[in-house]
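Coming up is one lone chain in structure tokens, specifically the form predicted alone.
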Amino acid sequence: MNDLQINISIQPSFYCKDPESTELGRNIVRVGIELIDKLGYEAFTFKKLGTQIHSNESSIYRYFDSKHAFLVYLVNWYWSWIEYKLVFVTTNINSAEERLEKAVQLLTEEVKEDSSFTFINEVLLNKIIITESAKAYYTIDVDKENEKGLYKSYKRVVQRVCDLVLEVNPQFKYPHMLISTIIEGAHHQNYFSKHLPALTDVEEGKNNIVEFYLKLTKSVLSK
């Protein structure tokens, strides 16, 4: 997987100009991720990004019409990447239980950088998803943006894993609630482990988050 250069296709509604189409666009995304990780979303501005990439602020607006649009793009890129990895790790596995286990592990494990995408640091992007991605959809315009399809990539990932849940237990009534809870819960536990350790049971050097959600999934789905 890491020996190939894979393209993640993001629909045009997420940008004014495809950032992957130019060196400047790829630089905007790469440095933008680094800057949001360093400053936080609230303090991040296109002016600061322009200074970092030695370009006019106006040049960034040719790619994204706002920093909210930029965050939504990053969120969708991330979940499209997770979907690609999800398909990869579950292909050619006959057991539905094993496919679900692989999926839950992927959704809850520590993210490692993927050399298939040279201009994206997936480790930093994962940190942004954990700390900032809720700001992409906790907005007054969420319903309008949802109608435009701005959250499709996240919903596709959830649906793919829900389908696996129903393969394991067709009578289970709450697949979407289960999978969205696993994803968001794992993000919270990851954040707590680094900043509010009294709220979690994560031990350094152990895969406690993965182990917990695998056990939770098996327990909930047991017939």
The other form holds:
Number of protein chains: 2
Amino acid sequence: MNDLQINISIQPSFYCKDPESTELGRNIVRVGIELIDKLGYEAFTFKKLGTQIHSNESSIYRYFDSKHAFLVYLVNWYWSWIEYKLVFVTTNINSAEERLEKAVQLLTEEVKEDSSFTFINEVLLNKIIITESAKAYYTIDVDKENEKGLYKSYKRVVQRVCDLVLEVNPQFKYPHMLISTIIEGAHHQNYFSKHLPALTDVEEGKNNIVEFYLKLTKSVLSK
Amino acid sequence: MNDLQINISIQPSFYCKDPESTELGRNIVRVGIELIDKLGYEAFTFKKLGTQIHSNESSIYRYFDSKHAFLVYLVNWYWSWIEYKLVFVTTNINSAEERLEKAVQLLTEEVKEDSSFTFINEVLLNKIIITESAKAYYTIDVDKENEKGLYKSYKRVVQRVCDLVLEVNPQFKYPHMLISTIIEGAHHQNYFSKHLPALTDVEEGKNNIVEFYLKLTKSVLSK
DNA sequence: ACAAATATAATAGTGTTACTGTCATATATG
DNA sequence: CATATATGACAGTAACACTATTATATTTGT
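Please supply the corresponding structure for the form predicted in complex with a further copy of the same chain (the preceding block corresponds to the form predicted alone).
Full assembly next; the chain just shown is listed first.
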């Protein structure tokens, strides 16, 4: 983006030892992202990751309690990063409509360029979020993890965009539904366009997903 | 629904031995649904299921190749059942708008009463679809399984409702996107309302989800 | 009624997963 | 230079996701 040397700071509840604090920790996250993207979440293991980074399985466990905890960490990192981009993209814009438009665009477009202001490859991370993030919260332990605050960054993004929605139309009754529908929907459409095209209308080389959700937003909010 | 003794017929590609053909097979499906609902997909195993039905793990493997195959079977059964209900609910309705409305309602409402015209508990199955169905197609093997036709029933439902959308507005460019967004969205909202309420606007005892998606549909299709 | 075919149950076994625990060694810090 | 801390190597465990084998029960054909 702007080559700012900004750090996304992640709270201690997401790790045993802060992976950003050591070379090994950063390697775990960096190569971990590549490996999940390559193998898929199910086939990904700490043992395989250990081999890849010429380190040991047990060393990885000193940073993350489990592979689920690692996924939750990545999801949280992603939404903290999106929150930062969201604030950035909506500042100094006078029109509420335009602010919302920029926000929806951010939430629905595929991350194309690697802004890489850290050791994290955001393009790959975006792919992982699209394919695997639901597995982080569609688990039997949601309620417990939600209580621990593990989904806060996602909720915060939704809330921020909700506020923009209500600026455009203060009477609108379902801002949260609209925004979480758009976020999850855009992920699904992205995945469908690559694997189940019968479920979508994406045309080669076109930005149909962004266009569709922008149109949806505008029409549902128009009075 | 109407107490019709109709059978959802499932193609052989979804099983090794047809579970509807024997008492054991029906038990596997019936108790399997209960157990997935209770334990969640991850903790569910054929061994536990074997114990529950006083049968053997190896016997279950003669009906389904794997626990993933079992989930795919259930998902397919569900969408075949929804397709049947969809056809039923839209026949003899003259207005295209009303047909679409009935369809959207069907796709977004929670299955409340047990119509149970078979050994399958549709209320529990609906809960499983909401919580676990994405795990059936968010896997590294999607493309292979899609080629085998394992997601056809879902696609068929989407296509049918798409046709209704185009009857209402033949110029609309994104019918598939709209319908798959509504289907997946309604599942998410349902789950969020129970586990991550900050992501939704569902009020106790109200049908907000249906209402929201009906409004969405109407406004995006209005010319 | 009886043999043959088929279905199911019981059991053992395999390789992997998702860890935990222990101990030795390497590296950093005071 | 001593001590603390981090990492690596390795062993071990219970469970998982199966596969294979054999025994027993049930169904079916004649």
